[in-house]
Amino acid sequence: MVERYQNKVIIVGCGPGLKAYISPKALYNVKKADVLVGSRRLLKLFSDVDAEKIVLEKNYRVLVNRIADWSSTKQVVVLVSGDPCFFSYSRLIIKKLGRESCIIIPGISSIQLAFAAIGESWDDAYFISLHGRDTEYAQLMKSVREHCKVGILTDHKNTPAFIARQLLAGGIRDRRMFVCENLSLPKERILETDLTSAVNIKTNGAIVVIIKRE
């Protein structure tokens, strides 16, 4: 039997980090929330919203059940970075509640902003996420060998330098690396380099890496 929820859960894409990139429709729906769920960083964007705020951390698998319970009586809005349909927490929510019980408001993915920053189209690129994933290196190698452009979501462990070392160890050299750091934020930085030089890059913040065949 399929469970039904009184209020649809609204999943809002908050874009790359700067509030100016969040759509008016998203802002309107956030203000309607009884319960606002998101990371500490995203919740800080809405300190003026009068809603119960729930921090999303490593509790995300347990929290999805609580979201389902709250939605029977309250309007729940879940904040996700980037776009909800691109390597996002929304996948677990939709699997739990069903797509008919969710409303998704798109956001600008950091991938989109990264390709815009380097002046490249992204309709012919391949995408992979290393964010919180330590088992994707074989797929990374395969994708870089087979595609002219690869967009990569990273984390504090899978840094541009680490990615460059992995690719070089796999015999891949004729590629350019674009490092897009803190996109849309005051400390935004865009670097272009070869893989050999990339092993020495120091980064601090949210990073998107783009690998392009020379």
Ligand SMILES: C[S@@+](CC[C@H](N)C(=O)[O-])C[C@H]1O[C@@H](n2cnc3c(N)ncnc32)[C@H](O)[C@@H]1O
The other form holds:
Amino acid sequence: MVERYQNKVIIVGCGPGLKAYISPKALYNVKKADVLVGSRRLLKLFSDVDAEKIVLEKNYRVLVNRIADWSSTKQVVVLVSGDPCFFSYSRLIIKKLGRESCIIIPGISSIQLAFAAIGESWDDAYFISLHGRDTEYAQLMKSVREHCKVGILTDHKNTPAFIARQLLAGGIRDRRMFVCENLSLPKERILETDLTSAVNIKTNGAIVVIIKRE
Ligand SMILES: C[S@@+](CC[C@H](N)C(=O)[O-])C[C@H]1O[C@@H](n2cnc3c(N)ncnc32)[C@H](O)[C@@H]1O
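Next up, the form predicted together with the named molecule, please; the one we just looked at was the form predicted on its own.
First the chain shown before, then all remaining chains and molecules of the complex.
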């Protein structure tokens, strides 16, 4: 029998995309859902789960209130990419419900997979997210100047080419750029380049960039 957590929302870290990276504990918890919330891509991984499926897209601010309402009568499970405690939608849910009302199941972060893909440790790295953020460029420059390795979450605007142009415009040159694209997914690609060449890179999909001092 599946144990339920009354009134608690379960937030499940689903890793970088490949189902094999999702932990057995996470899979077990997803099965408890009466209501399963997640992006189309993540919901597709759980087409066999018999729950009401709610697609998370641009509605994420409205949805957080609905998640709170549903949780008083139903078991809500929210699927998030990577790890829920690393630049994640879960922050909004925890802020709304309070941490005592959430159960968080960790996942493998895209950042972890990116560092594994390039064979580098991440214990000495600094991290920033440019995902949906257009105001973090001063922070980007500062972090790249101050740290030997910086892991960056990107989006369709803040692409590797755009980041390379920002760094060069700020006078930063002596760095390697690693572009980790669609990690664990069929179109996975890992590229290593210098910043000057990076301004011409064409990319598509989910990308982590790692900047390393030469
Ligand atoms: C909203 S953030 C979520 C990060 C997530 N919590 C984590 O731990 O990976 C989304 C960003 O994560 C990165 N990302 C997620 N999945 C990825 C993948 N399979 N390959 C490369 N980057 C990925 C991309 O930078 C994407 O824009």
